[in-house]
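Heads up, the chain below is alone and in the form predicted alone; it's given as structure tokens.
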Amino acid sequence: MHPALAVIKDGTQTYQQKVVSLAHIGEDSISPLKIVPDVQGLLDSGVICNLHEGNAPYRPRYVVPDYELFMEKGSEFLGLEAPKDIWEATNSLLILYRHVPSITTFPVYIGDLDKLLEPFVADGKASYQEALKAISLFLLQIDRTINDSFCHADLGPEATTAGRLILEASREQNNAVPNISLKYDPDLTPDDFAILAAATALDVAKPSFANDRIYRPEFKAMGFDDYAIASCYNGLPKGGGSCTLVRLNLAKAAELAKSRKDFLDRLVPEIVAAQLAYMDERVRFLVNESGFFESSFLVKEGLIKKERFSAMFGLVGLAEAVNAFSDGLRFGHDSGADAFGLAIIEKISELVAAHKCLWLKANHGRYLLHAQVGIDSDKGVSPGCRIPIGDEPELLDHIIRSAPFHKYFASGIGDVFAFEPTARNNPAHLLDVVKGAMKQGLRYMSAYSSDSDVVRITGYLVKRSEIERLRKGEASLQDTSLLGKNAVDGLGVLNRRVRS
């Protein structure tokens, strides 16, 4: 059956999901990129993967608008003036979201919502009930129309009235969209606000905790005054984004090496060079031929700037690559295996840092390293640098062994922990875990209660109840429900070790 006809006849996809699927098929019917045979061979084998970006890049993978500027000036293209109250603010944002492109067709970053909405609720500008109603309806609209939990909002690090209302509404609604991160700094984030975030996370698997003390100085050193956490857990410059995300499957690559030494000394440099060349070609086409940066009103109105776009060098399957050459020693359990894993990441980091893309200005043309969360077709391949599901050590040991890898990944790495339902009785304990983890150098961590309907799959959220709808052959509103179902079946993500 022709792929397009298969989509048309698929009873588990909504109309909107079919439109997107058919668009991908159309895009892949052409091949304008100049790809050398060696790189094409690695793409065909799955060692390099473009994560379903398509053959002809016509928009950046991730777009991170300057929503603060939008709230200050409005938009001439959209015919919107700067909002004056909470209803105009939420309405204006919802209108703009409809016009923010990304790989998912939905916005992957919807702003630091607490800071965007705080001016309209602080100091009695809206009553508590009015503000809660406006924010609740706003979040409900997002969940029902941005049908993809790669849609991401940020809070913090400071506590705000709007932030508390967002957490309260999120907990009440129990929805998977939007994904949320709390930029956490113990000097700036009051404990009562962080405990509210922890309690919300145990109920609805969000927010996750981003280590603001790591992210902020890193992006400042790159020349950016602020950063966003977008999509899964991707650190990106505000007012810019990422042109592409291509990943290296280290688990598959290990099959091509004869020994540990051969893998590290010969194969890693070869496949890294191939992926860098492929990324360069994708960026070149997007910047020089697609016309995106010349035609988008987001560029013309200053909401995004080409010079604030980078691209992400992703990797996956480190644990499996290490275990393939460790003579029975296990990644995440044995110091020798962990040391080899660090040697691999250090080598990749050095090679990526030495490369400059001619068509990018952000970070001096250097790509950002990213521990990719996996895709739904992965089987036996652990996300990024994570310890394999079902083989996790005790919580403290897990954190200590994972933390050394986090410093390399400015554009995102994270660990996920499932807790017993009784943890809801003491969310301050989860905050203590977060504080300790971040002191160890953990960049980003997520937590949820093991009996929650909303669960974190890898970097995105899905409702168990929606997965069950798909199992019955029914359509699900969220695009990510199918990805979550396949990850549950192929990677066993619901079998994470439950922490007491």
Second form
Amino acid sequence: MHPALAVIKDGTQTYQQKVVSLAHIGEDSISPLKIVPDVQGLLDSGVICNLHEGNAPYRPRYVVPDYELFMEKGSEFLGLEAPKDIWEATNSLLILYRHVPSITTFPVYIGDLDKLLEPFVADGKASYQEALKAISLFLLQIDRTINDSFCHADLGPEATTAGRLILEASREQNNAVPNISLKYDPDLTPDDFAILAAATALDVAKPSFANDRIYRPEFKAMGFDDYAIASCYNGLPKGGGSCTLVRLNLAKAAELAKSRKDFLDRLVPEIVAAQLAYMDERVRFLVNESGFFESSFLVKEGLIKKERFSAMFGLVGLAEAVNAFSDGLRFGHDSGADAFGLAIIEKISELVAAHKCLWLKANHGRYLLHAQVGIDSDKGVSPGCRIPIGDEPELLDHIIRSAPFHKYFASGIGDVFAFEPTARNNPAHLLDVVKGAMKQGLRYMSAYSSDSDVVRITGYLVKRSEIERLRKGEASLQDTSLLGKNAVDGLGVLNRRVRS
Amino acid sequence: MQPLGGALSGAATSGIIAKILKTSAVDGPGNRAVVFFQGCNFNCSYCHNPETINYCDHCGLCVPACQYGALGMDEGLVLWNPAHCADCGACLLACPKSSSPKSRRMSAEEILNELSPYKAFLSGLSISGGEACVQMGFLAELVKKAASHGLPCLVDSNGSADFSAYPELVAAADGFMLDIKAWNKAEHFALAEASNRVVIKNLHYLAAAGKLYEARTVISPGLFNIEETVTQSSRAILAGAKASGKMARYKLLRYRPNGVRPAFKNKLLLPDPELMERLAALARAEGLKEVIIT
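Same protein, different state: after the form predicted alone, show the form predicted in complex with the partner chain.
Next comes the full complex, this chain leading.
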């Protein structure tokens, strides 16, 4: 059956999901990129993977609009003036979200929501009841119309009335969308707000905690005044984003090497160069040929700027690659194995930093490293630099062993921990763990309670009840439910060690 | 690994430790490390870690039960090798004396060294058991040293030692978590094989001194007069709070059969959720602010 006909007849896809699937099939019917045979070989074998990005890049993968500017000026193209109250503010944002491009058609970043909404709820601008109602309806609309849990909202680091209302409403609604990060800085984020965030995480698996003390100076040093966490946990420049994300499958690559030395000295430079060349070609087409940056109203109105777009060099399966050359010693448990893992990442980091993309100005054309969380067809490949599920050390040892990898990945790396439901009685426990983790240098961490309906799959959120719906052969509102179901089956993500 | 033996009370530079947890969500506020002391002077039917009640007498009955080669005998002493231990629990089941071959003699420094990589994650240290006060000299030493290392301590106790006689310990500890097993003396004796005279005295003393962090009662229907125990304990907490200005929390724990010895397991009843809610309401009606069901 033609793939398009298979999509049309698929009873588990909603109408909107079919439209997106058919668009992808249409895009892939042309091959405008110039790909050399060596790179094509690595793409075909899965060592390099474009993560369903499509054959003809006509929009950046991750668009991170400057929503602050939008709130200040409105939009000429959309015929919107700057909002004056909480109803206009939430309405304007919902309108703009419909027009933010991505691979899925859904926005991967919907703003630092607390900062955007605070001016309309603080200082008695709206009553508590009115503000809660407006924010609850806003979040409900997001969950029911942005049917993809790569949609990400940011909060913090300061506590705000709007931030508290967003957490309260999220807890009440128990929805998978949006994904939420709290940018956390122990000096700027008061404990009571962070504990509310921790309690919310133990109920609905969000927010995650982003180490603001690492992200903020790092993006400043790259020349960006602000950053956002988008999609799973991708740190990106605000008012820009990432043209593409391509990943290297280190687990698969390990099969092509004879020894540790062969892997590190011969193979890694070879496959890194191939991935860089492939990324360059994707960026070239998007920037020079697709016309995106010349035609998008987001660019014309200054909500995104070409010079604030980078691209993400992803990788997965470090643990499996290390274990393949460690004679039974295990990544995450043995210092020698971990040191080899660090040597691999150090090498990749150097090679990527030495490369300049001719078509990008952001970060002087240097790509950002990203520990990719995997795709649903992965089997036996751990996300990024994570310690494999089923082989996790005790909680604090796990964090201490993971932390040294986090500094390399400006555009995202994170660890996920499942907690016993009893931890709900003591959310300060989770906050203590977060504080300690960040002191160790952890960039990003997520937590959920092992009995929650909303669970974190790898970086995105899915409701277990929606996975069950798919198992019965019914459609699910969110396209990510299917990815979650496959990851549960293929990667055993619900078998994470439960921390007591 | 040092063999066990030697003084168990009075001034001590080491103690017998059943287990150390680097992280816990259920032993006090925030994330806490927990040191479990070996040895208890009560013998509660519902005890969920009965392997901490008695000291190992090196009978060796547990050695053949270990499938992992983690246990051996050397000159009449049982030796445990943690590197080979799979933590399967077979040795504990094989022990007929409510003890464990895995308890270790450790100094306060050794304990704190073991915890030092994790300090950034911890709000403090909780000391539990067994019964912490059975090794009173070492308890006081550990509490003082841990506090000076930046790990404030909560002591989890059955309240059998008169804390008013140990002012240095009380001053050095952040607070105490006190088990009130039953208010009625005869019922307490039947449940724990020990008197509660000093326990009740401690409840009043610690609450009034502002050093009671938490009182707790395990709820199993029919074992003791639950309503009386909850009401009287609540009143004592409240009276202490009036004197100290700090009100302790009261935790009502559902009896859970996990870990309980088979001889008692089948005789004890699980409370239904309605009973737990009714007891919490009783405590709140007395005026307590924080009543927790777990």
